[in-house]
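Below sits a lone chain in structure tokens, taken as the form predicted alone.
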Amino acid sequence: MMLPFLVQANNYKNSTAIYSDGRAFTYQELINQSEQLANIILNGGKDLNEARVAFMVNPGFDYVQSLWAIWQAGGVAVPLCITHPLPSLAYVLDDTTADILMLSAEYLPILEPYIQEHAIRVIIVESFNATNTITNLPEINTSRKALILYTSGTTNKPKGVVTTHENIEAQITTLVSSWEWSSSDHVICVLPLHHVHGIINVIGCSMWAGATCTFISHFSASSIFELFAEGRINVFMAVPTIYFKLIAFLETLPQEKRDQLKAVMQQFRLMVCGSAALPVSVMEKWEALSGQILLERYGMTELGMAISNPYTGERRPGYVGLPLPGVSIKLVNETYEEVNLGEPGEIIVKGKNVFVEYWQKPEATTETFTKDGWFKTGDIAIVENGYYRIMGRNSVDIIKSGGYKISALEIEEVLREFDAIDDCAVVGIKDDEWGELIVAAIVVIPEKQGLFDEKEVSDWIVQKMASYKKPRKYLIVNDLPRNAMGKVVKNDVKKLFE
């Protein structure tokens, strides 16, 4: 059985699939080279049989061919974040027990210590050359596991979200249909490619529809607007933080230049925002500067997208819209009984888009589903005039910042390793740019009083975990607010920063 994404790609062989590294690549090149790379991954074997293959590859053609090659070889793809420090990468590699590691050459020095200590096979993607050798790749059923993405939950360690090829197909096809993707679309990818937003919404949808995807090496507001000005891009997807930065850049430009860019952006077919709540003020500013009403939607790693404002129809500021086709949604109370219309409740979801399990965490998997198979999102919403509005999470230990869902408990565990910190509490506070700003209340050990240095701890923590997880503000306190059971009261911690 040919995997569905290859069936789709074969319909567009001569069309341009990707622009990256200064050149264009057709779907035929993507098909051929991913097949060749799959053969190299197999290394004489017949089928990886769901072996985990981790890959730390730069955004662009190499990334997509690596992902497709892993799937064609019968493997489970495990994308690694290209900006994470070694401890974060090692955690994912150990947790998935990956025995193959695919790399862009520049990341070899970062992972060299891990490679030397573990029996892991390394493939440098740039050294691969397609040979047009006849390949004999395995038949892959869509029920097979395909992808493991890591997300921070309410525990202090990230969990691996396992999706099958069937799950991925469901996630992509509902968006292709609902957002009216076509082969004439051209999208630019500015999102991290170890998250569902970039992998499914941008790459997955564009490649399924036979569209074109342009990749940039790093985020730059000026370079994004230069690409916009060329007039080829007509679809754009980003998180609120990126729109905030783009607005800030536009506001520095002369009025004439702003008007020119607005004229270009008004021609876009679609602009989408997600991964964090979009402040209404940002949505209104973007509409004034671009002429575009952003389409806000709701999703998460475990299910792709579940709710969306309509492509044609009213896009309401502050609302995430309506359930997508094929996705069932309920709002429930603490005992998982459906609430009355107009009452807030936790979103629970069922459908082919929903993941199958947390990797090697059967108890966590069982706990996150109801007895009759609905996934508990942990997000609270209310339906008002037919549209869903997200009210927040039922756990204050999840922070949504810059499009990421971040575990406060994970950050706290790392901070407590710092020699001047006795205890700490990490929370998110509202912020127009980041959605939520990560802040930390710190109890300093007595002998270090007066010696705590914010810059020192900031420089230190990025060696331990991804930089987007570091607190942006610190507050020294004598004691953390606690309840009668000794548990830190996070809402009271937030008040300390007001």
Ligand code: AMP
The other form holds:
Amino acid sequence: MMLPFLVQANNYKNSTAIYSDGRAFTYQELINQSEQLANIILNGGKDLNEARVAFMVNPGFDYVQSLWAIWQAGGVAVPLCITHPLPSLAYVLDDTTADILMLSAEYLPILEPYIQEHAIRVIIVESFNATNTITNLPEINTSRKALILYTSGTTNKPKGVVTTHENIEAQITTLVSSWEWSSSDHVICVLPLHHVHGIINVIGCSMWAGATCTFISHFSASSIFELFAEGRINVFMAVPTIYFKLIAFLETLPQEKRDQLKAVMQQFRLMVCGSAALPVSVMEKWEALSGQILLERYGMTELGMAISNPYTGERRPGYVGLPLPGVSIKLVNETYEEVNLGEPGEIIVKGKNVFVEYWQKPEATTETFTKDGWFKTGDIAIVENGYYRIMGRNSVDIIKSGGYKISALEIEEVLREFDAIDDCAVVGIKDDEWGELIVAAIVVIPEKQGLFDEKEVSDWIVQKMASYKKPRKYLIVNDLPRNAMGKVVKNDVKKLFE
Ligand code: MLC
Ligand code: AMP
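Given the form predicted alone, corresponding form predicted together with adenosine monophosphate:
Below: every chain and molecule of the assembly, starting with the one above.
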């Protein structure tokens, strides 16, 4: 049995699947090249049998062919973030015990120290040349593991979220039907490709529907509008921070240019926003500038998408809409009993879209499901006039900044290693552009008073962890606010920054 994504791709062989690196690639090319690359990965073996294959590959044709090749070889794909420093990459490689690493050549230098010290096979994706050898790829059952994505949580280190081919199919198909994806769609991918927003909602859905996906290497408002102006793109998906940045850019343009872009954007079929709360002000400004009413939806690495405003019907500002088909949702109290309609409760979820486990963390996996198998999201919501509204999270230690989920505990752990720091508390404070801004209250070691230097700590931290996890403000305090038990009160830490 062919994997479902390939069955789909075979229906659209002659259509353009991808624009990247200055050229168009058809589905036929994607099928052929990924099949041949799968052969190279297999290296004479029959089936990777769920071995983890990490890949650090630039957005574009190479990324999609690598992903599809890993899947066809029977491997579990582990996308690495192309902007992470070595310690974050090494953490994922060690945690997954990946023994194959696929790379765009430019990432070889950053990983070289790791490669030197580990018996890991390296495949440089650009230098692979397709030969027309006959391939004999394994049969893959869709219940097999397919993907591990790393997510921050209430533990200090990120956890690997494992999904199967079946989970991925469920996550994609509910969106393809609900948002009416079709082969005439053309989406632009501006999102990072180590998270579900980019992988499932943009690449997964477009490739499933036989649509076209244009990639740009990194977020840039001017490049996005240049592509919009060409008039071929008709679907766009981004996080609220990106819409905020696009609005700021549009507002710098002369009226005539803005009118031209509005005329183009009015023709779009769909614009979606999610990964963090969409401020009503951003939704309204975007409508005024683009003529588009953003469709806000709610999702999570462990689920793909779960709740969505309707494609046709009211897209209500400040609300995330209704459960997607195939996704069951309940709002529950602390003892996991359903709350009454109109009362707030934690969102718990069941459905084929829900992940299977945290990679090699059986306790964390057990803890995150109720006894009867519902996944506990940690997000609090309420239903008002039939629509779900997200009210917040049940942990102050999870921060959402720029659409990234970030663990305050992970940052604190790293900060405490810094020479002059005695103790610290990291929190997210409300910010119009970033959703939340990461800030840190710092207690300096008494003998090192006056030696704490913000720039020094900032430069140091980005060598240890992703730059989007870097605190943006520091405040030196004598003591952290604590309760009677001696525990740091994060809400009081937030007040220090007001
Ligand atoms: C970057 N900067 C920040 C920041 N990140 N400032 C404050 N807070 C942050 N979080 C600053 C940098 O220091 C720099 O400043 C400037 O912004 C540009 O940095 P950059 O790294 O080039 O940022 P940019 O490319 O502009 O990134 C912004 C972004 C990016 C919004 C494009 O954050 C992004 O791609 N976010 C999407 C994440 C995502 O896909 N999440 C989905 C997870 S899945 P200076 O002064 O140095 O120039 C999920 C489930 C679901 O959540 O529901 O979808
Ligand atoms: P991640 O773990 O990176 O997949 O992030 C998932 C989290 O993003 C969810 O648990 C929510 O807290 C948040 N989130 C996603 N979409 C929305 C939304 N539309 N509104 C508010 N929060 C959201």
